[in-house]
Each structure stands twice: as structure tokens, then as C-alpha cells.
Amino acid sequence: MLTVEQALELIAQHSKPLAPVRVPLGEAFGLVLAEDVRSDIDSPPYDKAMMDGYAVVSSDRNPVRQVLEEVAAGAVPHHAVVPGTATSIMTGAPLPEGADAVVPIERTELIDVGSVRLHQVDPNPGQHVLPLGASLRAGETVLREGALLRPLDIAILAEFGHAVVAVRPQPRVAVLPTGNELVPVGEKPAAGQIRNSNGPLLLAALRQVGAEAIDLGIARDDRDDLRRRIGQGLAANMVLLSGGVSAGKFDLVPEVLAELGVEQVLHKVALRPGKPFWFGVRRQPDHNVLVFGLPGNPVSSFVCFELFVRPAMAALAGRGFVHPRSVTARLSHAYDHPGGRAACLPARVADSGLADAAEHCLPSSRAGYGLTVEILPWKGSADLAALARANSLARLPTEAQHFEPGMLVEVLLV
């Protein structure tokens, strides 16, 4: 049976960035740039005033100046500034010819409509002026391929006229829970039935990371129904199935996937919960479809999504095969880990604000930050109620170990 690390390595080998697409700039936020972007103009495109005041010749020591005109942002000057004169200028406006400094309005006194007295007569050349091309010159690289586009990046792309950009799209992911026992959320289960919780769980997790989630409904443990629904899902970039991947009589998913041309890469991982996890690839001329067979029990399904699916989605979106984010926390209680398989157990970090920071770039280790974690009591991989109380998953090693209170454990934030 593969270790978690071996499974991640195999999945990473098959998780390649999606082909670039060109999108309007307004749709590019949060996506990864697929090309180098260069400036088509100098920035700023002219010598720009950085304060409201008067544009002057810095070498002129005359305290009283004739005001030639007023230039607002968006306007252009019509008169050159020479000794004995000044131009009233607003922040962002282009500096008039001959001027090389701006005296702030706070250091001036208007004498009448046509003249001004300067209280600062010795400005340095370039005072409160941003020279033409000081930020970027035409042809310089603004952003490089691989940049994750933040609001600030969108702004600079807008400044340089890139109304359409090439990006790696978010993956389209089809979700298909399987099982004769499943009924829709709005129905009351009859004897032997349960409501479909894995479908909504996975669809919500996908939307949380920005993927396009496709709901394929519920598949019965029937070859024809599985073949039809999985076939629809294979039009996406990725398929997430839950259930039907263990070793029982009705666990038909691996066989149906093989019939549909999906090549098995791995089946079963030394993980608790999540042992039946399955992964395969449907090879197509222009791209591969990644297929994940998640265990049917909801805690197992969620653990496998966090450990294996999230990194693959990041890779498809061009962000690299990003391993699950983790922190180090001190265990608040004693715990006996039986070993035999690595474990990823529902847990709760005492500082709930830390879980809220899960979307931020946290370091892989936070030992010494005073964080504590409790491994929650749970009754196995079907215990969704215990998982709902969790804000993290405690990762324990393959080897059996007795943990004393205060010992450090690795924690995944969820």
C-alpha cells in the first residue's frame, strides 16, 4: 500500500497546468498569468506633479512670480515656465516645459489673481516631480508568466492597456457521489437510506477555491448509470467520485472507469481515514482528465479532498502542486495513536482566528506560537458531526506513538 507521500508524488506527475485562455481583464483576478506582459508606454508618460502647488524653475530665486495658467490633472500646459513665472498645478498634472520642480501650495501665498509669493525659493531640481518613465519604460516587463493576479496586478495591467490577458483557467470539476443508499437532500431517507452529503460537501469545497463545479447528481450502483454519468463528467478537467471504490460487491467504479479508458495510477493509501482512495487518468489528445475516486464516508472523502485533490487543482490552475498548508501546534491532551497507517483526524485549534487565516500564506511550521490543538472524539469515517466541529486536521505518523499533553503535532487548517 502506498504512503501518503508516494501517492502525492504520483498525482503530481500527472497534474499539469491547463492550456492558457485569453480573458477580459475584469475576469482575470485570482488566475495565473500565462505570458510575460510588457509596457506599451512610459510610466508615467510625462513629468508628473506629485503635489498641488506651483511648477517653477528651481534655479530661480525670485520670491514673487507671475502665474501663467492653471493646469489640472487631465489637462495639458500651454505656456513654458521661465524665471519670474510659475504655473499653478494640481497633483497628477503634467509639468509645463521649462519647469523642473513643484513648490507645495502650503509654502505659497497668493498675492492677486495673476501673481504668487513663494515662501520656498530654493527647491531642489525634481522636488515633488515624478519624471517621465521613472516607474517603467515602454517595452519593459510589467509582470512575468506565473504571477498570481492580485488586485494590484489588475491595476497595473489596466495602466498599460492590457484589456485582455492570457491566463491559466480554473479547472472545471465534475462531482458524482455514488450509492444505492443515497437520496437527495430534500428527501427524508427511508429505511437503509441516507441523504447525499458528499455531493454538497465537494461542490462547496470546489467553489471555495474558485473552481467551476459541475453537479452530476447521484449515480446508482449500476454499471449503465455509472457509465453514463461518468462519461458526462469526463468532458471536464477533473472528476471527483465518492463511494464505490472499496472492495465490495457493489464497488463498481474502478471497473467502469477502466471501460471508459481511465488508466488507474493508484488504489489504496496507508491513511486513516481514506484507505480506499483511487486515482487515475484519462489521456486525451489535447489534455488529460484527472479522476479521483474518494471513499464514500464523508470524513474520508473530505480528508482525501484536502490531501490529494487541492494540490492537483492548484497545479492545473498554474499555481504549482501546492502541498496542504500546515502549522505546528501543541496537543492539549494525551493521545494514543495505534499506528499502522498515517492518520488525519478531525481536530480543533484553540485559536479559532487561526483557522480563519487558512486562506492566507502561513508558514509550514509555527512551533512556539502558543497554539494548542485538540483531537476531537469521533466515531469513525462516517461521523460527519465530529468533522463539522473541526477547524483543522491533525496529522499523525505511520508509527504507533503515545502523545503526552504539550507534544507538537502537525495540523492542516480547513
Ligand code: AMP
Contents of the next structure:
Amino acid sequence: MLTVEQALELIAQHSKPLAPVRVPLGEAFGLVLAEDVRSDIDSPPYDKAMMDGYAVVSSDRNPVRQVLEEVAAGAVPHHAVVPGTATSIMTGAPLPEGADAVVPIERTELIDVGSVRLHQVDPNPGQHVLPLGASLRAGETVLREGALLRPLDIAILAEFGHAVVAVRPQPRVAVLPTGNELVPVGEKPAAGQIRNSNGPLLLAALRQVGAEAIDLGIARDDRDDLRRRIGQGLAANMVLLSGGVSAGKFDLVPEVLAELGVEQVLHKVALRPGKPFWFGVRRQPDHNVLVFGLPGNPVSSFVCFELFVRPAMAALAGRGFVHPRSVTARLSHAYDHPGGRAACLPARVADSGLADAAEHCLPSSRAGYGLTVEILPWKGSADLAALARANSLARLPTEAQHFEPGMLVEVLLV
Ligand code: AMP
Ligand code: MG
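Switching forms now, from the form predicted on its own to the form predicted together with this ligand, please provide the structure.
What follows is the whole complex; the chain from before opens it.
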């Protein structure tokens, strides 16, 4: 059986960034830039006043100046400043010709409408002026391909005139829970039935990362129904199936996928919970569709989503095949890991020193504390209720290991 690392390696090989699309700037937040972006202007585009005050010639020592005009932000000056004169100027406005410094309004006194007395007659050249192009020159690169666009980056793109940008789109992901025992959330399960919780779980998890989620309903353990619904899903970039991938008589998913031209890449991983996990691709000329067969048991389904699907979605969106929220934490208790399979267990992470650190105004890492993790008791992979307290999954290696309290464990925050 494949190890988790081998499975991740195989999935990573098939998880290529989606082709770039051009979107309006207002839709680019959270996406990865697919082009280098240059400035079309100098920033600032003119010598810019950085204070409200008077634009002056810095070498002029006259205490009283004739006021030539008033220039607000958005306006342009009409008169050149020469010794003996000054122009009333607002923050953000372009400096008039001849002027090379701004004396702040607080250091001046208006004598009458046409003249002002300066309490500072010896400003340094360039005082309170941001020279043309000081921040960036036209043609310079402002952001590089691969940048994950934060609000700050959106502001930069706006300043430099990029109303439309090339980005990697988020994947479109279809979700299909399978099983004759499943009823929709709104129904009371009859004998032998259970409510479909994996569907809502996966749809919500997709929404959380900003992927486009497509709800394919619930499939019966029936070849025709599976074929029809999975067929619809193959129009997306990814298909997430739950159930039907174990070794039971009605676990028809791998067969139906083969009929639909989806090549199996791997089936079964040495992982607890999550052993029946299935992954395959349908090769298409324009883009390959990634198909994930998650085990039906809710905890297994969730673990496989976090461990295998989440990094693949990050890769398609151009962020690389990474677990976005992987940290290390110290175990708060001893733990005997039986080994044989790697484990990915419901856990609760806490910031041990948060209160003390806050008292000393220090981030907890600097205060010498850090994250601690407790592996939660749970009753097998159908025990979704035990997951309610979990905020993370603790990853344990394939090999057996006795963990002492305080030992470091890798944890996925969920
Ligand atoms: P399977 O992998 O199809 O053998 O399913 C294993 C078990 O997972 C089933 O017996 C159900 O109890 C449970 N299960 C399957 N699908 C779902 C689902 N969509 N929501 C909740 N539980 C499920
Ligand atoms: Mg089933």
C-alpha cells in the first residue's frame, strides 16, 4: 500500500495550475497573479506636497511672502514661485514651478488675503515634498507573476492602472456523495438510512477556500445513476466523490470511473482514518480533471479532503501544492501511536501562553510559549460528533512511536 507521502507525490504530479484568465480588478482579490505587472506612470506623477502649507523657494530668506494662488489636490498651479512669493498648497497637490519645499501651515501666519508671514524661513530643499517618481518609475515591475493578491496588492494594481489583470482562477469543483443509505438533510432517516453530511461538509469546505462548488446531489449505488452524475461532474476541474470506494459489493465507484475514462492513479493509502482513498485523472486536451474518491465515513472523508484535496486545490489556483495551514505543536499528553499506517487524528490546538503573553504584550512565540495539541478521544471514523471539539488534525508517522508530553507533532489547522 502507498504511504501518505507517496500518495501526495502522485497527486502533486497531476495538480498543475489552471490556465490564466483575465478578470476585472474587483474580482482579483485572493487569486494568484499570472503575469508580471508594470507601472504605466511615475509615482508620484509630479513633485507632490506632503503637507498643507506654502510652497516656497527654500533658499529665499524673506519672512513675508506675497501669496500667488491656492492649489488644492486635483488642481494644477498656474504661477511660478520666485523669491518673495509663496503658493498656498494642500497635501497631494503638485508643487508649482520654482518651488522646492513646503512650509507647513502651522509654521505660518496669514497677514492679509495676499500675504503670509513664515515662522520657518530656512526650510531644507525638498522639505515635505515627494519628488516625481520617488516611489516608482514608469515601466518598473510592481508585482510579479505568482503573487497572491492581498488587499494591499489590489491597491497597488489600482494605482498603476490595471483595471483588468491575468490571474489563475479558483478550481470549479463538483461534489457527489454516493450511497443507498443516504437521505437529504431535510428528511428524517428511516430504518437503515443516515443523513448525508459529507455533501454539506465538502460544499462548505470549498466555499471556505473560495473555490466554485457544484452540487451534484446524491447518487444511488447504481451504475446508471453514478455514470450520469459523475459524467456531469467531469465538466469541472475536480470531482469529489464520497463513499463507494471500499471493498463492498456496492462500492461501484472505481468501476464506473474507469468506464468514464478516468484513469486510476492510486487506490488505498496507509492512513488511519482514510485507507480506502482513491485518486484518478481524466486526461483531456485542454485540462485534466482530477477525481478524488473519498471514503464514506465522515471523519475519513474530512481527513482525506484536508490531506489530499486541499493542497491540490491550492496547486490548481497557482499557490503550489501546499497544506496552507500546517504548523507544529507540542503534545499536551503522552500518546502511543501503534504505527503500521500514518495517522491524521482529530485534535485540539491551543496557544498555551496566550494569557501570559498578552500580559507582557508579546507574541506567544517570543514569550517562549507556543502551540500545544491534544489528540481527542473518538470512536472510529463514523464519529462525527467527536469532531465538534476539533480545530485541527494531528499527523503521526507510519512508524510506531511512543510520544512523551511536549514532543513536537505536525498539525493541520482546520
Ligand atoms: P462507504 O465508503 O460507501 O462504504 O461508506 C462508509 C460509511 O460511511 C457508510 O456506511 C455510511 O455510514 C457513511 N457515509 C457514507 N456516505 C456518507 C455521507 N454522504 N454522509 C455521511 N455518512 C456517510
Ligand atoms: Mg457506500
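Note that the coordinates shown come from a computational prediction; the quantities given were computed from them, not determined experimentally. Numbering follows the first chain given and starts at 1. Rigid core here is just the name for the largest C-alpha set that superposes within 1.5 Å across the two forms.
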property	result
Is_shifted Pro24 between these two forms (CA, 2 Å cut-off, rigid core)	no
Shift of Ala7 between these two forms at or above 2 Å (CA, core fit)	no
Shift in Å of the Met407 Cα between these two forms [rigid core superposition]	3.4
